[in-house]
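Read the single chain below, which is given as structure tokens and is the form predicted on its own.
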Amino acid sequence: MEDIRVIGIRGLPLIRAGDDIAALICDKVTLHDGDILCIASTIWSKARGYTRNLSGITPSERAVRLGRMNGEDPRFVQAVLDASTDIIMEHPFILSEMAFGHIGVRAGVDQSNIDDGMVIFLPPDPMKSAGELHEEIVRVCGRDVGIIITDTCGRSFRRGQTGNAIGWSGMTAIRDFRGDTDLFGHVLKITEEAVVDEIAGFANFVMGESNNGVPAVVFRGCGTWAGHDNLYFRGDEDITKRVLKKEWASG
């Protein structure tokens, strides 16, 4: 692997519904074949109109109850419930699963970096969104680049948030080392590296979390790897989810 170069894309305007993200990015940076482009999910969602005005949301009885329990606007809570396919925990915050397999606090619904009274949703199908952006970059600037759509998430057992990949295109999510040997000749049996999350985490470091104005980051020189896309645990594989749901239901 060659040295990796990381380029934060500055000077992008505040994104509005209907904006051409690919054209805006290609106007600010010269992309090369093989680059990996990370974008914050918020700018894709705003460009595609995955937003709602709180004034148009009528909270259900459950949303009112959870809003009172967690000290949150019940209209915001209803937006979270609408974006969720499964509620894993209700308190002290809502932890929920979305249709594409991601589990996050408040279903990733956000009120930052958007006009007052509005909420942003995660793209409903981030893998499809990443594929669309990949095609649009090819259309606009003729370059074949990998795409990662990121979201900021907390972690179990550790304080603080990091960037996570919620959609990707042009690469596999997991670099699979199983069957390889280490420096001592031992066969690796369980090592699967979540490369897209590692890249998303560093992209989030470059983007910042407040007013940096860097919603997109280019990685150059990452190379290629072999693996698979089974990033999310499925069904009974997810021990943490199973225990949390059991504990919440019994509590």
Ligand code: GDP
Second form
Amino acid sequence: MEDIRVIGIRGLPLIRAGDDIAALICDKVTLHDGDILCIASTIWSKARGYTRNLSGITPSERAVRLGRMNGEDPRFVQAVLDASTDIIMEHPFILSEMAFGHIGVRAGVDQSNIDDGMVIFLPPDPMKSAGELHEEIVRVCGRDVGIIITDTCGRSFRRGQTGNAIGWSGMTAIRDFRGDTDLFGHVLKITEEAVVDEIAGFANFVMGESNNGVPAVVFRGCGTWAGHDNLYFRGDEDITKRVLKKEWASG
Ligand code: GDP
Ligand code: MN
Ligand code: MN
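Can I have the other form now, the form predicted in complex with guanosine-5'-diphosphate, not the form predicted on its own?
To see the whole picture, the full complex is given below, headed by that same chain.
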């Protein structure tokens, strides 16, 4: 890993349901084998139709209650509840878990970069989506590139949002340093680097938010690494989640 090139892909259209993301991207950039292609989850969801019209949503009693409590449209709240498998916090915003393991504010449901009255959901199975895009890029331009599907997420402990990886293909999420020795010969016991999040964070920086119009970023020269894909804590592994749920339940 010496010089890493980072290329924001400009000139993509507004994505609509049914669009062929791989073809649109390969038309704008010449990909090389070993590149890593990051795309904003929002365009994948728009292309695959993971969107809903608020006018077609009838809020439940719970959605009405939470909408009142958090100052949000109860139909939007219902969309968030529908996208969630476990509600960790209800107020001052909904923090919830999705089936694929991701925990996020408002279940990552967005009302930006789409027509008025519409909401965008995170892809329900982003790992599968990343695998599909991987295959589609091979089909369109014959290149073997790693894929990271990103979303802009808030985080605990620090102000500000950063890009996170929600799905990936062609690399492991984590680079495992356990068992390596440091510069002084100490054996590393706990260092697992969440590489896909680090790359997603920089991709998010290049994408920008709002109206930048750069929903895809290519990284060239990141090299390869070995590790595993257990990025999401499962069940009781997540101490923060356990404490938050207890706190919330006790009012
Ligand atoms: P998220 O982080 O996945 O929720 O996506 P954002 O809404 O923050 O968008 C990330 C980047 O993609 C920003 O630069 C947006 O302007 C851009 N973007 C979003 N949707 C589209 C689209 O349909 N077409 C194009 N060309 N850019 C888009
Ligand atoms: Mn988002
Ligand atoms: Mn974003």
